[in-house]
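The form predicted on its own is given below as one chain in structure tokens.
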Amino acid sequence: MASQSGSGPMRVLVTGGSGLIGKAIEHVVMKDGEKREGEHWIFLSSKDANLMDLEQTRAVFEKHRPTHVIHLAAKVGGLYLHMRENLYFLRDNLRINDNVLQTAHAMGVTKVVSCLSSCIFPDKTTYPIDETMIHNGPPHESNYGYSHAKRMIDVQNRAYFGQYGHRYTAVIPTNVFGPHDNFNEDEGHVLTAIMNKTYKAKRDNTTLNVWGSGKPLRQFIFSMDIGRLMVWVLREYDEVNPIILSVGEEDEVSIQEAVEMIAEALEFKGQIHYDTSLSDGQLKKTANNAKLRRYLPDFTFTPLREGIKLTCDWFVKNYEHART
């Protein structure tokens, strides 16, 4: 695919390329045959540049001269880490996002696709949530720092379009999980953190302790599906307004249901205890994927049970090297 500026082959720089979604995009592009003739893909990790530092950000852009950017890099963590460190999540992510977008602008990048999160939506709202509701009230207090920093990407995208005509946009995935995720019990996302806990409980013949009641509802999406959708957004989606990437409302499940699928995948037969003294976070954040379906009515998502099994198998096989 030629770059949209017509200046030659597309050179895609993926920030956060060693993380969950970055690895999924790499798999889709390099192993599933999505890479097109003439394209060049560069997957950055934190070892390549500290994107909180403007000079390092400029240097890595100068080195690779991208025509397109998929911006995934972020300071991320699990619910309880967010609750303890909201200020750090706010400041660090504001720096990263501003450095990437401003450097992309300064170097004439044709298109930037940034990754937001469903936690950016208002805590007090009506459901299902859609793309027009991002700024209709404050986010949940548990991770307001991260949420506000991510919201500002949407504000910046609109401002870059209004002032310079840039086609910078963003996607809003719901709860992503898959191989190469962070499985750390304190810092990981809910599913992968529970996978690690379940693995250890089976190994040590102990009770599986799950933080919270298990009642919150979530729309989980397998990382390889997000990888395919991100490549489509980069190539085909021409709006500045963000787009939700999610399974349908009918595929929403409780944390407890997901825990039971994980226990099944890892063949855990022991006791499961839900610690209701710990916060559940947001009880629901049901997202509407109607916009995505208007563009891609026939896209097939990986069933949750299958995605959980694939991720658990990867985790067991790569336990010594996984982020735990």
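Quick caveat: nothing in here was measured; it's all calculated off a predicted structure. Superpose the two forms; the largest set of C-alphas matching within 1.5 Å is the rigid core. Residue numbers count along the first chain shown, from 1. Compared with the form predicted together with the partner chain:
Relative to the superposed rigid core, K202 undergoes a CA displacement of at least 2 Å between the two forms. After superposition on the rigid core, displacement of the C-alpha of Y295 between the two forms stays below 2 Å. Core-superposed comparison between the two forms: CA of M133 displaced by less than 2 Å.
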Contents of the next structure:
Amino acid sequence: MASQSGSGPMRVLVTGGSGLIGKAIEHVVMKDGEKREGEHWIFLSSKDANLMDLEQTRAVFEKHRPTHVIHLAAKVGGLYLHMRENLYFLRDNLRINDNVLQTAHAMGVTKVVSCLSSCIFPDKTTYPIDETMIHNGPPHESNYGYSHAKRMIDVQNRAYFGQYGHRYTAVIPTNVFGPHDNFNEDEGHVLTAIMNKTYKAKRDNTTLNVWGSGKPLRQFIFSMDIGRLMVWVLREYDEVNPIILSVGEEDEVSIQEAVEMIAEALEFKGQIHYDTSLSDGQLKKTANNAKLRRYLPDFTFTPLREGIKLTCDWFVKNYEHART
Amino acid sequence: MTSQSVSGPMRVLVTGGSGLIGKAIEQVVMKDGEKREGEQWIFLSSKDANLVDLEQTRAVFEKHRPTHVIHLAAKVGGLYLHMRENLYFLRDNLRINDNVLQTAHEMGVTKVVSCLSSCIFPDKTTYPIDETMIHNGPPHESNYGYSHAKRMIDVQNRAYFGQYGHRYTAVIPTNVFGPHDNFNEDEGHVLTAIMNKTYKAKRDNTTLNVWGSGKPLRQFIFSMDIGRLMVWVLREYDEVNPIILSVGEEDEVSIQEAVEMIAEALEFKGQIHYDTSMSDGQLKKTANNAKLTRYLPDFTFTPLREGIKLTCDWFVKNYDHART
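Having looked at the form predicted on its own, could you now put up the form predicted together with the partner chain?
Let's see the whole complex now, leading with the same chain.
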């Protein structure tokens, strides 16, 4: 696959730059040496522009004149908020995505990499899931508004390619975790919610209560790996069709194994109780990472134990301003 | 099912009122006696408002202050235009539909009935198709932009119901034909395209060339029947889930049978040639009208021969300004 030929160094605009994945890309680019000579990387947050507003979107594109865009910005929320407000998540995300993609087109941006989510896959499906299956059935009822808006990005990408030859594309991460994540016990991702609970259980000398049996299996991917992979996608991945970013099926772990790694990382030695009265969700929802493996056979993921340790260390150090 | 309880008579705004279905509703309401005491029915065309523009949409809603909306307006085109411009059909129709539904919500419209299309169903599917299957796979490649935008109406309807309790709904007609249709030989619907060809073949004393073998089976529904049914949907159908408007499977006819009815209606006595080198499309794409017959077991469809005769008579009489 040919790498992106740009005339001159890239000016990369990252929308949603202050979130979990945005911060990981920033770390990888600014601190880990991924940035190349002459490149500019601009990390936007909602303070810089409300992307629901076309004029503000245009203004921020005109200010920075990007050649490339990594589009991470979205209206997101916890499970209960989504269930109550599917209309807002649908309309707002459709609007943000249309503003960003159309403005990118209008301003001659070479490439846009958007971010889908494994939660948008069909609710009723066979496993493992792969990139070709996104539209094969309705998404889960709880966040269908968000899911349909995200799926539409894939349709828009194909349409921009068909109409103008733009190679706008998208990635589909599975369960990402890392520094700057949402650690809220009710709304955060499973690992970071448990890190928060474990931190408090240790601090308050109580039992760690984990929802569910601990048996479900998940593919977890450390945010820094996503950061490195997204920079690769931006530079090298030429397809318009999306690509799943995930560890392989062989690296699935049970929630219980992950909990034990978290307890070890935080040196929690108290009781761990699995509340089996609470729902497990799906036992297995394996995503197929064969496409990624075909492109990058030698890519080494951060071992889960290490990613958990780094995240827990960050959490303890930054507890005061972490999203809890 | 309870009928819609309104405080006072309805003011019904029909967007896309100058098209095939809009004209049929107008006939049924204004000439055939469906209009009730005190009701107002306003038929809009693109001359009255460009619904891609939010301000113009709001202005026309504020001018007419509807209590109900039948939303038929869309960017549509022939096969080849869709294939070339999926992006426009996607973006423009998403924008029109968002403008209409959101403006209806903001202005307290009681009910909106939108119009989907049987062409939006999954390309790979089992038959007969029913209303529950809309999102079960990607639509046909040729007009995926239009199809995704239309499918989104169903998602939006559910979201407006979940968020605000609005009973916005949609109908899914199968193959509609009638006066004011598109009779263009290349881009029109199959029956009306053949009516045009037959008219010319008779006039010019040439062979009537029909594309394909004539063997495919289709469910045709006369536009006046759709008109009557849509008025019923507006008044009586309370579900948010969409409803297929079609004759039953037992009333499927082959293209050849329909061609012979057209030839008879136009008194064409020349040669009819079936060009089997041209694609037939699908042999059968039966839509299940069980939901409709459950609600209206006694509804009588206009016999196809009669609908064809009425349409041919209209075409001959209005040839100079018909859409050819």
